[in-house]
Structure formats: C-alpha cells, structure tokens
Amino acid sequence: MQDITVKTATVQSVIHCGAGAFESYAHRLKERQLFIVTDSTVNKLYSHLLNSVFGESTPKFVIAAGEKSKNTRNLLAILQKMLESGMHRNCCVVAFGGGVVGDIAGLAAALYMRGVHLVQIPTTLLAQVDSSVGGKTAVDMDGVKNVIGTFYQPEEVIADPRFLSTLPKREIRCGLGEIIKHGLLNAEIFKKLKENEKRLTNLEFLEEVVYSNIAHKAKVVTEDEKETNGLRKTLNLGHTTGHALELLYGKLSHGEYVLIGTYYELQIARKYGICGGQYAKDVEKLICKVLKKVPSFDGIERAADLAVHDKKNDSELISVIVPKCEGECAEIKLNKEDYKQYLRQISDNLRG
C-alpha cells in the first residue's frame, strides 16, 4: 500500500492506494458527521461492509445506477437530504462508488453550506485511476456532458482493489479506456501495457498498473489543478470523440467510448501527418485488444454537433488532443464541417 499526495493552492489531497487501504483508513472517517452517496449497484454488494465501518443509522442517498442519474434533480434531492439529516459545516461526504457516484457527490460536497469535507471511496477501475483523483466534480444537463460543476478537491482518496474483483468485463473494459489514455501521455505505463498485452483484464495486473495510472494523474493535477497552463487538458485525450459519441449513442461504458475516441481521433492524427508509423500501429493493437472491434456508426457526423458544446473548445473550433509518440500528445483544432467529414470517413472505412 502506498500513499500519493495532490497539492493544490487550495487544500493538500492524500491518496491511499493498494491491497489493505480500505481496512486501514475508512474506519478513521467514523469519528465525524458523515453522509453516505453511493449507487444502487454499489449498495446491494456492499451495504452490509457500510453498515459494519460506519454505522446502519449513517445518513445515505443512493442513486439509480448509471450516467442519467448525474443529474440536477438527483443533486438537489442529496442536498435536501444532508439538510434534512442535520448535515452541519464540518460533516464529511463520503462518495463511495464509480465515476457519477464521484461526480455528484462532489459537486453536493462543494455547494452544500459553500463547502463541507469531501472524501472519496471509488469502487469501479475508471473511478481509481481517473475520476476520483482531480477533484473535478458535475452533472450533466440537457445533453450536455459535465456542463455544470467546480472544481473540488477531496481531502482523501481511499482506492483499494477489493473492489475491484466484483467488477463486470464491461466495467473493466471502461477502467481500461482512462488506462490506455494515460499510456498515450506516460510512456512508462505505455510500456507496461505493452509488456502485459495478454494481462490487461487480469486482476493482479490491475493492481500493479493503478497506482502509476493514479501516479500520472496526481502529477498532472498539482502541476495544472484548472487547467490554466494546457497540461491537464492533456487528460482529455479521447474524450473530445468520446464524449459526443456515449451521448448520442449511450449503449456503451464511458471508458468504452474513449477508447472509440481515441481511435477515432488517432486517425486524425494520422491524416494530419502528427502520429504515424509504428506507434500508431502498437496504440490500434491496444485498443483492439480491448473492445475486439472498433465499432461504425450511423449518423456519426451528428456527433460534431454536441462536440462544440464540449468544454475544451475555447472558440467555435473543436479541440482534439491526439497521440503523438510515446508519452507526447498534440492538440488540433478543427472545425465542425471538417470534424464531420473525418468523422464520417473513419467510420466508413471501419465497415470496409
């Protein structure tokens, strides 16, 4: 078990990571006012471990699970809950689950009395390499994805792999989306990745590869917290695609259509002449070995048209940030016809 400290200008985040890290931190928590925000998934497999560290009579607001609960109805209703629940300025909220338990819990966190104490438990591989780490917090709103939320961070993390083991392939497929991401930006888990091809859903790989994935992330966000500087926008790698892509069509995880994003968007790259050779051929194998098949889509030229909604664009371009070589990206902007086209023609080129 290993700890891992974000130091932002705002407040100093501990990051407890590894085998262990959940026996040996939650129960600390009892000694404060808590309030619980977990899934209905999360709830039906681990109340009873809830109930056994923190008490069956903690407050707890569980939502349905799944992205459409991120939602502003859901985060009022937490916010009426903590008020009716006595919740006072130094309650703690505990976001124990996956990226949209994280998000919203956090956004309540920071709105509730302008600012309680955060502390998150994530639950899913997406979760402990990516979304709890940061201290991004939103919910989305008429289509659009994280259009409402701050910046947050948590004063603790506590990411341990137990959880992990309960996981369906479908959820390991999107943690494994946010890991082949930070591949592309750190060649050194590019490496590990690379080297363990035929253990990428094993779950003692897993849990070597979470702590550098966690590593990279703490890096980046204490070095650029609100992306003032372009490193942390570097984080969006795929998402661009990914995102428009999970809310047009939504069948898939999120960590999913990154991954589709990424390919997607590694074609751009190739066109415009920024990533090319071997490399590009080494990231396709990594993403194939994942989803087998890079899907088609119809329609998919719709997808530029919630792409310049997305909160990387700083103009009516779309920002990209695409694979360059091993542990270097690049941004291209594109306008929206242009997207469209390209868009089109991968897809079509994928049906043959």
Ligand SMILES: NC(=O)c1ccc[n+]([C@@H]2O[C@H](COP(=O)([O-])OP(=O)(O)OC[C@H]3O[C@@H](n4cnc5c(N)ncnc54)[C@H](O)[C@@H]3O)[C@@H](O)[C@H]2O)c1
Given for the second form:
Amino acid sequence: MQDITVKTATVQSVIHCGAGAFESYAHRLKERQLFIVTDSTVNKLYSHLLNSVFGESTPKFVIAAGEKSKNTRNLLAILQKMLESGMHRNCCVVAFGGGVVGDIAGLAAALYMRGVHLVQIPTTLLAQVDSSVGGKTAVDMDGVKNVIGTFYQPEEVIADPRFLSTLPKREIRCGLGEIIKHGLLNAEIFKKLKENEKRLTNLEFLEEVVYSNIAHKAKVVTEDEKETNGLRKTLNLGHTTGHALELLYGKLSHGEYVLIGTYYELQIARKYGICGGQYAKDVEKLICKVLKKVPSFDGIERAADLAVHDKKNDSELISVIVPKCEGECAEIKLNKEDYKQYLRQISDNLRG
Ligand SMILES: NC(=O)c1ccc[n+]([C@@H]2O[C@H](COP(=O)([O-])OP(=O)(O)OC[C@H]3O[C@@H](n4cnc5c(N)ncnc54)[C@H](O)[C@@H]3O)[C@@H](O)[C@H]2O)c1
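Alright, leaving the form predicted on its own aside, put up the form predicted together with the ligand.
Below is the entire complex, every chain and molecule, led by the chain shown above.
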C-alpha cells in the first residue's frame, strides 16, 4: 500500500492506494458526521460492508446505477437529503462507487453550505485510475455532458483494487480505456502495457497499474489543477471524439467511447503525419486488444457539431489531443469540415 499526494494552491489530497486500503483507512472516517452517496448496484454488493464499517444509521443516498443518474434532479435530491439529515458544515461526503457517483457526490459536497469535506472511495477501475483523482465534479444537463460542475478536491481518496474483483469484464475494459490514455502520455505506463498485453484484464496486473496511473494523474493535477498551463489538457486525449460519440450514440459506456475516440484520433494524427511507424502500430494493437472491434458509425459527421461545443475549445476550432511518440502527445486544432471529413473516412475504412 502506498500514499500519493496531490498538492494544489488550496488543498492537499492524500490518495491511499493498494489492496487493503479500505480496511486500513475507512474506519477512521467514522469519527466524522458522514453522508454516503452510492449507486444501486454498488449498494447491493457492498451495503453490508458499509453498514459494518460506518454503521446502519449513517445517512445514505442511493442513485440508480448508470450515467443517466448524473443529473441536476439527483444533485438537488442529494442536497435535500443532506439538509433533512441535519448535515452540518463539518460533515463529510463519502462518494462510494464509480465515476458517476464520484462526480455527482463531489459536486454536492462542493455546493452544500458552500463546501464540506469530501472523501472518494472509487470502486470501478475507471474511477480508481482517473475520475476520483483531480477534483473535477459535474452533472450532465440537456444532453450536454459535465456541463454543470466545479473543481473540488477530495481530502482523501481510498483506492482499493480489491473492489475490482466484483466488476464485470466490460467495466474493466472501460477502465483500460483511461489506462491506455495515460500510457500514451507516460512512456513507463506504455511500456508496462506493452509488456503485459496478454494479461491486461488480470487483477494482479491491474493492481500494479492502478498505482502508476494515479501517480501520473496526481503529478499532472499538482502542476496544472485547473487546465491553465496546458498540461492537464493532455488528459483529454481520446475525449474530444469520445465524448461527442458518447452523446450522439450513447449505447456504450464512457470508457469504451474514450477508447474508440483514441483510435479515431490516432488515425487523425497519422493523416497529419504526427504519429506513425512502429509506435502507431503498437498503439493501435493495444486499443484493438481491449476493444476487439473498433466500430464504424452511421452519420458520424454529426459528432463534429457536438465537438465544436466542447468546453475544451476556446474558438470555433476543434481541439484534439493526439498521440505523437512514446510519452508525448500533440494538440491539433481542426475546423469543423476537416474534422467531419476525417471522421467519415476513418469510419468508412473500418467498414472495409
Ligand atoms: N471527474 C473526472 O475527472 C472524470 C474522469 C473520467 C470520467 N469521469 C466520469 O466518470 C463516469 C464513468 O465512470 P465509471 O466508468 O466508473 O461508471 P459508473 O460509475 O457508471 O460505473 C459503471 C458500472 O459499474 C458498477 N459498479 C461500480 N463499482 C462496482 C463494483 N466494485 N463491482 C461491480 N459493479 C460496480 C456501477 O454500478 C455501474 O453500473 C462518467 O460519467 C464520466 O464522465 C469523470
């Protein structure tokens, strides 16, 4: 078990990472006034554990599992229940679940009485390696992803890979999407992924990579908490296209769309001559290992209309972060028509 620290201008978050972290650190939280947020699936699997550690009388809000729950209605319902439960300014919100729970509970913690304590206990691979670290909180509104949100750092994150043992294979694949993204930004992570291509979904291997992924994200957030110097923007690799496809089609999960987005953006980088040779082949192989089949989409050019409204763009141009060479990425700014054409071509090529 190891601790990683995120230090920003205003707070210092400690991430307890490793098998057994929950057992070692969760019981200390009992000393505070707690409010738990979780989802229906996680609650079914772990309510017994939560009751035994925090006590049955600890107030808890359970949202329905899935992205659709990340909405303003649930956000207000959480705040209402916090008020009804008599939560005071010193209370602590415990987000126990995947990225959906982490994002909405984090936002509720930021808003209640202008901000109360927050502890993230991520239970999916994606939440452990990515969403629980860095303080981005949000809900979706009117089909726009993460449009209402704020930066709000958790005081503590308890990332215990033991929770991954109940996670369906598909959710493991979703987490691998963000892990591969980190691999394209960090040569050491990429090397580990390449060397372990045959056991990417193996729990022992995942335990190893959770730590290096959190360490990478923690370093980026420490250096650029609010995406002001460009470093944190690199974490959006795969996301411009991924988010747009997620909004447009919505059948797969966030992590799967990120991985598909990474594949499409790799092909754009190839067309621009930014990424190529053996490295581009290795990246593609890794993505295909996890996705099995990269889908083509009917009407994919409509994704460009959504990508243009992405929060990452500061003009009418679409910002795409693409892989360049081991551990390095580049930003391309595309006009809408070019981006449409690339997406269409790549999708057509996949149809064969
Ligand atoms: N804040 C950030 O920086 C950030 C970064 C990346 C993604 N996100 C957000 O995270 C969300 C995706 O997160 P996610 O992939 O964790 O999705 P999720 O929270 O919907 O979890 C996926 C599924 O796994 C189930 N689950 C959770 N833990 C489990 C466990 N231990 N065993 C069995 N089932 C379990 C959940 O009930 C759910 O059905 C998206 O909304 C995305 O926008 C946020």
